[in-house]
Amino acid sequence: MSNSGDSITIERKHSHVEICLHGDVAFSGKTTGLEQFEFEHNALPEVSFSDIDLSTTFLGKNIGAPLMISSMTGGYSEAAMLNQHLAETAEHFNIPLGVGSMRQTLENSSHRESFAVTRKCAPTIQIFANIGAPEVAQGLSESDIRMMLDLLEADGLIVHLNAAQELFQPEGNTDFRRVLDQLAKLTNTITMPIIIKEVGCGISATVARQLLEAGVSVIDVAGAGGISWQKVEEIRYTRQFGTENRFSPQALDTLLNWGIPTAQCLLDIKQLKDEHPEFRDAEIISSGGIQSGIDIAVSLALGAQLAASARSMLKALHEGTLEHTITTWLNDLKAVMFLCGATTIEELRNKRLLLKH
């Protein structure tokens, strides 16, 4: 890859972090939908708060809590420090970690260390490699896949679906043909689990069924209500090309806020699993606007195995409060469990949710 191409990639990754930290990139007029639910209060919980256990499993491995630090960054020198801190924190809490897109590692070996540092700092937790759907559609060689997995000593591979982001990205790849066929080949190529995640527009039950039939192990819904990556890329586009819109003003607001709310994704995919026993073992991650332990708790009751967060974790890391933020979220979760009368995560999953009036 040329130096100019490498510079463009590094600029993009820098910009993504900077815009996510400081830009107005939240959905407008659309929420996750998680706030519409509340747990039925148990006036006789019959549990001791000190006995509450947040541990659970993900892909057959015990983890400290039903929370994942979601895919963020990598591929440039400063990212190594970010990933080091994220990995150390994930190791401290014994929770899974996903790295950012590893496309650059396939094109240039210069910044592979920014990803490899995660395993050095987190020797025991689950770490997941990450590549985009356009790269999968083009066909990944076995050596490409092996390099990414070996670099992290990974526990699996995340493939992110980001059609809306690519549509708005100045240098985006909008050729999404053959993604499903190549995914099916990928699931037959590697023995490790494959996680499919959106990046903020959600995954419908129809798409979830296609993915599960292709052999995918986990679906991360990454629904609407958190970051709009369309807005992130629109900011980058405006910086490069000015304010002349590619889309009509009437359509732009709809496109920038396009997506299925997180809670709706969870409800629909849970129904899919309930109706199709062959999908019962598939695991679901709730992400897209997770902002507290309440959101985690509601997600679990809506069918998620765990919840994941990226932007909130990135902001907390930037502010030097990452461990404190996770601690407060887990305290939120414990409080919900206490007030519902649940001592384990499995018991919480079966507690009654009410729709708020």
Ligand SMILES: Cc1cc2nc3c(=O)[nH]c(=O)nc-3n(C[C@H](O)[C@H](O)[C@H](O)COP(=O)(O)O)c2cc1C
Contents of the next structure:
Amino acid sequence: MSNSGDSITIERKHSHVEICLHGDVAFSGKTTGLEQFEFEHNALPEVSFSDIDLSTTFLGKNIGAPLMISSMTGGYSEAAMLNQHLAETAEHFNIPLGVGSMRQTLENSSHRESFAVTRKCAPTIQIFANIGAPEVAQGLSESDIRMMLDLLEADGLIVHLNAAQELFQPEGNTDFRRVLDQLAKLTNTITMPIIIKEVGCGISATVARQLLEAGVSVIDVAGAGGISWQKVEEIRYTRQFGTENRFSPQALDTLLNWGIPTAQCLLDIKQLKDEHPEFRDAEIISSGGIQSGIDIAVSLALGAQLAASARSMLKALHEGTLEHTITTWLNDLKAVMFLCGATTIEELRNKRLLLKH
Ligand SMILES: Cc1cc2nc3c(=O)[nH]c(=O)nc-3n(C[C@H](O)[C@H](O)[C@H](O)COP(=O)(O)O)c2cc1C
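Form predicted alone already given; the form predicted in complex with the ligand follows:
In what comes next, the whole complex appears, and the chain from above leads the way.
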């Protein structure tokens, strides 16, 4: 691909971080829905707080807590520093890490180190490569896939579905034909797990079923209620082309806040799994607007194997409080477990959730 294509990719990744840190990109009038639930209090927990154990498993491997740092960045020089810090922190807590889209590494080899640094800083955790649905739809060669996986000594590949983001992106690729077919081929090509995620609009039970039937191992719902990628791209569009609307003012608000709330995705996919034993082993990640250990706990009781976070992690990293933020989230989680009478994460998964009135 041309150098100008490469510079657009680099500009895009750079401005995404800047806009996510400083822009007004939260959903308006829509929340994750996780806040609607609370655990039934256990007045007789029969648990010692000091015995509470946050470890669990993900894709058959033990991890320190049911939390993952979601895919964010890579592919330009400053990204190496961000990825280094994210990887060191993930290693410290023994939690999985996704890197940002590796599209740039397919265009040329100039910034591959910004991805490879993660494995150097985090030799033992699960690290996942990342690529977008449009690239998958165009058909990735086996050597492309091998290059991305080898660069990270990856534990699997994440593919992100981001139709709404591409729709708003000034240079977006809106040809989403053949994604499912190509995904099914991909699951036959690589023996490693494939994780499919959205980026903030959520995955419905219908789509989850199509993905699981295509051989996908893990679904990360990345639902609505956190960051709106339509808003991120609308800011980039306005910077380039001014404020002339592409959509009618009446429709714009609906489109900018489009998506299925995170809790709704979890509820619907849980029902799908309950009704279809063939999908029982599929692991679900709760993400999209995770803000605390309480959100993590509710996610687990709604059927998620773990929760994942991007923007809150980026903001904490920027403020120099990443380790502290994760520590407080894990303390929140322990507090909930204590008050429900759960010593292990597996016990917490079965605790009763109530709908708040
Ligand atoms: C700065 C930034 C860059 C991101 N880049 C990617 C990416 O390259 N690939 C991807 O799959 N998701 C990407 N995401 C989306 C996140 O992985 C996540 O799905 C989404 O932001 C919702 O989670 P959150 O509400 O915790 O931020 C990015 C998120 C942020 C904040």
